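Form predicted on its own, single chain, as structure tokens, below.
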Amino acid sequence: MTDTAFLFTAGNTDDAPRSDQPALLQLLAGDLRAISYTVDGVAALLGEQASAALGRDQVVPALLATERLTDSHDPAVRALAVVVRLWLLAVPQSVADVDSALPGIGTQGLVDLGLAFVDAGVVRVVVDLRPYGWDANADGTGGAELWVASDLAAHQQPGVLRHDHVLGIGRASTTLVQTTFRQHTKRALDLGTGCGIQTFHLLHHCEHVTATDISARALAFTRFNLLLNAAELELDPEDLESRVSLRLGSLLDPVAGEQFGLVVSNPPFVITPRRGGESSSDQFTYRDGGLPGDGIVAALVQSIAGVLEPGGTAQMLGNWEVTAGTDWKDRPKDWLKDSGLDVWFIQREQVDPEQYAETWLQDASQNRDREQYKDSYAAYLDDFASRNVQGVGFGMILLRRPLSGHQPVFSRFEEITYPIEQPIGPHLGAAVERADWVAANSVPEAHLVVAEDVTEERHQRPGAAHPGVILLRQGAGLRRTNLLSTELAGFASACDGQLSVRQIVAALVSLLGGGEDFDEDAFREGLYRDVTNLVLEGFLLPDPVQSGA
């Protein structure tokens, strides 16, 4: 490894919890355990209003809710009414009360663990500390409760978030956990991991996680998060390595010449401004790449096939930008042209230059000093204005390497505004499976039924002896609307898996065809085609019996 590239290891760094004293660690998680310190039990102390508005960041209706909690006559209730006050709202409390609601590890513990201080005889918090977690699988696996350490949200501190802070549950963390496919995977790649969240997923179906960042302080974060979570996470304190290694660096750096099953990213893609003469410590590190413009996420995607193995996936989230006079997708498809990878863009929103730098100056704090959010917004504008830019884009993307000896299979740029299932990873996994099917298959020669989720939907006018507008409706996954002919609602209609396509399209040839100007070749090759689309998006699927699944 590079000296920008190496193994991260036990130890105090600069300002991030404490990992290397696991007795402590494991005290800390026995009381977190105790009194329910968990996604579910911080929900039914608070209520469902005030739960909902602390996820919004609203703070307000949950201190509320917590200050009659803290003298009541339930020790178990008061005991999380304190320790939901002192991380999640960030209110100090006496040495006494965190003492009796953390017995174990006490208020000295916290200390000694980089998580809180001492100060007249209140404890207050340094760090965040929030439970975590999701549900089982319906066979009953998967599930996690944990805990997530990370720096102080914008609405529990004052001031401007510092340039090295270390974001904790976001949304677009979760996002990029909603649109992972699980599958398992001996070598995993979680890039930019920041506190961790990604790697906790990935080692629920991986055999091994390397989770990198460009930051010092994220990955002491990760490792503290780890640790705390040992158990849960069915790690070896004493052997993290032979699941999980942390490298710093930046970027690939950290794992030149190695390869992965699976490579998940949220980067820094948050497109600033750049001044010159700026340093790293000039930029947020947990958003900011360093590069002009949506130059991270272009470097990205354009160098990400160097780490995946053959038929190795990569998911990552990512903006870019929309010039005048182009098409949002224009951008990302000219990065990845000739790049010999299935490609997979899905935008979920654009907005203009001026909704872009409110954002993220409200991210940081940035808005809570004027003369100094005047002059960045100024340059957020400026910076825009210098690429011609109108617009940026946001969304998720899918990049795969074929298996050697293979060509792609699918490249596809869309553009999906509207809510879709959540979590969206099984149905984007589905949908390769069937780009797949597709480019191994004969269409003409397939069986197939419509899914089940799937309705059609008629409409016509008053009188009219037929219907004007015949729609397919997906009720799942990424809840696509296809507009249908006649004819391909007639096929639609008949696909229960008794006749194949040919034998279909046959029949409706000869119900429809006929006149002079009917051109047979034309009509099927054209329904073929329809129909190809309807299976690659989901609407048709091939018969389970016939295809012998």
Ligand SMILES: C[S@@+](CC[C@H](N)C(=O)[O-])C[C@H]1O[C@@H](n2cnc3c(N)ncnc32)[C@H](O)[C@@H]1O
Second form
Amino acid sequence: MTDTAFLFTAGNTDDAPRSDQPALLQLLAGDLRAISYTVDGVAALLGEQASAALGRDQVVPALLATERLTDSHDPAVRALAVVVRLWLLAVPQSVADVDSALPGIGTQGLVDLGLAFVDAGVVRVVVDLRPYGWDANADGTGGAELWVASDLAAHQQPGVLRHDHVLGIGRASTTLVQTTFRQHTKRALDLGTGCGIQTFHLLHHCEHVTATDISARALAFTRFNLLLNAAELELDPEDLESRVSLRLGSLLDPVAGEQFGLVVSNPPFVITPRRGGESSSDQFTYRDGGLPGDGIVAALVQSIAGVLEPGGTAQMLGNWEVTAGTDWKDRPKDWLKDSGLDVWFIQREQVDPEQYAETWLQDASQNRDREQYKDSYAAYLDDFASRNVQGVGFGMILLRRPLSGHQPVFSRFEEITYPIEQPIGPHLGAAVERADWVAANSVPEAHLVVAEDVTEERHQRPGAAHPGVILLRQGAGLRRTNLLSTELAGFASACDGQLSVRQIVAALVSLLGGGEDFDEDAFREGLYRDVTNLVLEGFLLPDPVQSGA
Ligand SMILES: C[S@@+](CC[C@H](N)C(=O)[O-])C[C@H]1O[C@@H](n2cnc3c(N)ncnc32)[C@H](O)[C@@H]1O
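Instead of the form predicted on its own shown above, give the structure for the form predicted together with the ligand, please.
What follows is the whole complex; the chain from before opens it.
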């Protein structure tokens, strides 16, 4: 039963796009579709380099590329150029040009929806509205072309960002999108929805999505985006609630007592120096959870089990502090000891306090005033020093509540800093399935095959009789490399599904054993352990023929 105190329905929050005028939203969608204001349409207009530069928040090449296009003889090119300059580059356009580019809604409609205002005969946007899409699956299902409203980004406006800034689709947003393992799920939770990016994707494979945020402005943007894209997302604008519930409140408060099969969150994990007497309106809501250090990530991972149904999974991004003289894993391990959950942390990078301060001061344009920048930078360094922090880790977190009566089957903390295949979500899902398989089956009795993407590398000194190094490499997924012992290399080369693990190990015992120092039991157990690890990491897989899969 939903606590109605948290329900967000109004859609008319001050200073955010209005979503209570369905006819205008339809006109806007129709106009944008007609001029091909899509990811591909914009890329074709700007050209490859200017598009790539815009992807790095560099607007100059796109400004130059579109300068003359607003006078093009081709009305379609002219209209798209006006809209790209208006929204993506935040360059004011004349009322006449906007009326002609978007004839259905016109300038007045944009003003009525809270997207723009008119000042001395020119139209200025107050929010960003950009195309966003993703490709369909191989069977043609699941793709989408949307338009997403958010606050103007740092590169589109002067000055420091407003503290209640509603974030657009950034690198962290798409990292979580690509990390999420997508399968049909009844109920999903998007905690800290922002402009709604995670929810758009969840709607493709979840029957119902609950999207929460502490910011009423963020929920107003999400509601606007859902209704603007209702047709593409297959939502009934008259009955949005049958697919999406928008809830206003902090962390798990709005969903207390409820359970979900999937929880995703790109939470406000940015570590921020606390100042005496500050209130929540002094904080950048989009990135700062208001707690000292990495407290918000700790609080979330320690409480998330309360809203996971048995078998349910949570996938999040986070930062964690690494104190001097400790391993990065120590802190997350400590957060989750005795949690009863399956746990997987992948640290993707670790930066020092200086790099961290620079990144986040630049993110909100707090680097534009020299004196303020110096003070804010110093505050970051003092804050980290006060907790003896020497580094900050960033990465992805996967937590799963075991099914009733089951014990956790994995607890992994690993660092993977090189490029991995994207989207990685399906590979994380496959790894979880392999961990379940190992827990439920006897590895010695299994028949294994080498995974399709795996190759073997042998390196040897010139003239040497045998290779000094034998590696297995994965071409896909997490792209791991595994250094093999001679016997493990021999084992892998015999994995064609014909013999069981026990039979191959027995053959290796007769081949390599026999010496005085040979400890057959230790050899066998060591090999079983290494083989199990190769299965968990996806180098070896149960033979689909033998396992009946
Ligand atoms: C980094 S943004 C993520 C937005 C979006 N989900 C994405 O993936 O890009 C974090 C969001 O969490 C919200 N937030 C901040 N503090 C929160 C809290 N205590 N409880 C719930 N949401 C919060 C912010 O308003 C913001 O929309």
